[in-house]
Amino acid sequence: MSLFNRKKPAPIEPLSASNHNLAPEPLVALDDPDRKSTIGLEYMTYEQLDEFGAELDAVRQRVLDDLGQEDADYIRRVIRLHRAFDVLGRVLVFCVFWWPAVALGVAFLGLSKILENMEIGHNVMHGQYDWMNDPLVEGARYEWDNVAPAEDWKHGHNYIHHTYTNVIGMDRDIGYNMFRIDEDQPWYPSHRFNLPLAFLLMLLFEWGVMYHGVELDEYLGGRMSKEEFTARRKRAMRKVARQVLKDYVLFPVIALVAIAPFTTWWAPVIVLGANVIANIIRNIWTFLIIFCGHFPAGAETFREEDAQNESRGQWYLRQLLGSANISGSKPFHVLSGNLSHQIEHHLFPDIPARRYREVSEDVKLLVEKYGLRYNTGRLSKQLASVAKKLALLGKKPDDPYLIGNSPESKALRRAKREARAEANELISA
């Protein structure tokens, strides 16, 4: 059913989201449940960490208790805006006889895709609007305009990334198995190309996200069954076929049949190119927002053994220290899906992102209270920081233990694998 023909939804009752609870759980060590995590001890005591966690839980619950009609109206307005941009953009790119109209159409189509991926798709699939009981914004059903299947993206992002944020060896988003983005990551010769590979990924970001979700490395490393890998690959191929058919076949064919006979036989090529450019615009924007929120200077990483058995307060602190914000105007925040408030998103991934600006004031007060660091800056500053880090970490280190294919590094990783296997045997016993 078209959004424009939908009946007006029933009003949302106040406090209807009070029992909503989709926040990730802290990391637990089953082999040693009595060992305490060391996360954050350089900043505060265990008692202060518990207090810190309780205060942030209170902030989150206050927002959940306040969710209602304004939040529902907001996301529906954004969806209407996205669809209006999409229709306007597709109509204008069919005006192949007038280049300014085509250029404007590409701009509207790119904006539509940015809104859908960032403020709608990403946030809806986090379950931020499940409390509305509206199939249009139900996280379990939503499938975004992207070649990456929602099911695999949600597992890799909502569960893996948001539970094990910046934990080396567990958070697969650290470097995306492509870049060396942290000093504790082993260096390989391919990392010499950190910057050019980052530029290529920026242009093809949705395809990188799709490939990342297939988790080929997990399958080749023996950590995923053949059945699971085959299922992921088939989902990815079906989604790719659907997106390619929509953007690169359907609309060019329409242009060939309906426009070309009356204008120019170049019409389908122009429409095809417009769709390619719109997707590239979305890919570039998404890449910039995500990389500048995760990898600028000051974003910390953590060891698995330090994070195990962390308290709720330690989990919150890990999210705070491992993320970075991007300052900007209100339209900038909307176009970023409010992921310009990356710190608040990692603290509260299940509350509507439009609330992040509001709760950032509470977060800043707690940062000041406990003497912590709040990493924020303009997009240009954060981007320059990311580029500098990629360039520096792409250089071959002097320490042989940091060189992935050195005997020392291989021996160290082998020892860690054996220790983990022994721990798993103890758990099984």
Contents of the next structure:
Amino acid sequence: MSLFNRKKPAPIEPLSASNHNLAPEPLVALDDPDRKSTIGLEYMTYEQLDEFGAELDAVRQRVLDDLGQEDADYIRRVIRLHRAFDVLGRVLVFCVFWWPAVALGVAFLGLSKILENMEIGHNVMHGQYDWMNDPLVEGARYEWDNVAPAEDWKHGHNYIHHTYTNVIGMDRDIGYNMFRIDEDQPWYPSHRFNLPLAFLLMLLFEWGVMYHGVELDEYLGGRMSKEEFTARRKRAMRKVARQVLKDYVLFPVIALVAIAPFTTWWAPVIVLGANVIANIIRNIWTFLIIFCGHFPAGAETFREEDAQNESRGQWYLRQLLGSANISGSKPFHVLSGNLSHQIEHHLFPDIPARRYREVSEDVKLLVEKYGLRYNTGRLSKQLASVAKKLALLGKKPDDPYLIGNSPESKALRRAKREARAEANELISA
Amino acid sequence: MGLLRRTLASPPMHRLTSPRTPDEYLEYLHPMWTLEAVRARVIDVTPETGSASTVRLRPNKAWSGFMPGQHVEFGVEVDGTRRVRVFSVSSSAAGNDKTFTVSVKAHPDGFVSQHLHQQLLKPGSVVYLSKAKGDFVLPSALPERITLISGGSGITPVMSMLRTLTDDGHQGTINFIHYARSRADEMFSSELDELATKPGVTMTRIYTREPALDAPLRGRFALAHLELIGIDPRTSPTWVCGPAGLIATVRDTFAELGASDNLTAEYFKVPSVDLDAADATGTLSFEASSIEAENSGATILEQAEAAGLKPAFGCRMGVCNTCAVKKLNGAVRHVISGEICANTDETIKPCVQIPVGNVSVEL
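Could I have the structure of this protein in the form predicted in complex with its partner chain, to go alongside the form predicted alone above?
Every component of the complex follows; first up is the chain already shown.
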């Protein structure tokens, strides 16, 4: 929303930090703490929901108890592969006198960045390998090869997105504040450009992730303090500087000093170009995988009121219904960081991703047992579905309540704000 | 440091490998080629007594030596998990030896020490170390008289001191007093027999449970022992290492004589974990902020907040890993699964872990 509209930020109550010693605050119904969440009632009863939650807890525990040398060896193998692709790629793009070598180098560099961001970075930062007690794969310590600083990405992704998955107005990853990807999202005029904007974001994805993590919209909306925002901006600038220095300054300079005198003066330009393309390859790939994780048709979204006071079973169910898998070969799963098993990842974000395949068998059994929907399909099918949705939802809807800046929507938002303020007052009184 | 190492460790190199470190590339070429991470290969593991063993290690170039009395963090990887314990160096610091040893008494619940003692750590395997640390060391200007007192496995750091002093041909007097349950329970017995004959060394070994028939000294440490050997605590700087009981007695004795300044002590702390403890017992220590709190039975995150700390947190339901923190020792119980984790130095999510008995975390 923040890119093109919202000239005037709406005044919103800042979240209170003094009584944060509660369950995640926004998921507690302030007006009625005893009201039960309605998520999943169309599929099962509250008793069944509890049973469903316990069954998934048992699956998670079974995997956790089974973690061992094989999982450690696996992630080290992937890391070794990343190092090999990285070093080979860097060396090959220096062979400016023979273009096939440069092309291969670009491919290797792109591959190494994909492996590092997806199967290593994303998964390590979820804490999937914390049990190994190896500082090099420790979630809290890891920093990835991406312009987005790990700390802010982890907040937006691990916490906000994985806790409030697909809750409209809470999960900032629904459309990334840029796109209308769900019918229940309000429509703004900028959404006419849903498709071309998505194409642009695809090429610049790492920069989009970085911008998303700075949370300018939260700051402008009055939900984030100036100190917090400044700190985020500074972290982002520092990380950008380091990444740009490495890929776009230091390696070209080395080419200028070490290669150019013996080959051609434009050797540094080739190295620079190779690094740019490698980063774009990674951007395109990660964009495709991530947009197919929650946006294909059939992935459900939820209203905040319905998700409030949800039980563990309901939380699990929301994750399952809100995510979509991509089918494919084994190398495809590795390159996607096993996010092709998005459903399993959302159910169990902290178990090593290589286990999602075996876990999916248990999940499918439960899906069958409770008559749920398991959203999966080939990459091409899921992508087509996402593109179609982006195109359709970019059109102005007829219902005025679906148009963000219509008088009707504004009145609705005002009423909601006032109700919340009243509830807050009641609680503090 | 060689030119190559200096280049690889230089800031520009870190810029080129950012956000990784050069070590993270080098270790995949060869596990021992790291610049900053201290690693060592196990040369051999020798049993010392029925329950203690000595491990000889060849460290990589990142190791910068040790002073006798210091300890190292010692990490072994078992089933994919690195288990870390702190052990004292037991070998001599004299000479040009590229290796050193740690000597370890197997603790019944000690995963790492049992692993060593049962000969599961094979020669040639890699262990993950820290640099040598600790203030329990001899001063650079050695005093004329040195007293070394130890009890049980507390002998390891003072053994390193004794070996170094005798190897260096120390000219002063060394009084070595060691308390063990019996000769069978004593580490380094034959070497101690030999060192006892060195000039300047007065060796006193007291077996508390099975004393020798002609032993002049019996029982646990008392001032009378020092008097009989002829040590005046006021004139002889003393280093003591061993169980808490021994150290407390020695400390009181020295304090009564007004000789506390002459005493340096090191506890041999074996974290005791009582898995059956009721949830709300023991003390929760926040090491980084030096705060201790009575365990209230709430999650560690809640207890930290109750103690006035502001740890990072996110979902508060064990999903997002924002609050992940090192648990230094003690046992914790998962609020959902009920599973208990009792390893030293492991990462936990404090929002879903309740302390069981005494626990210390890095908060």
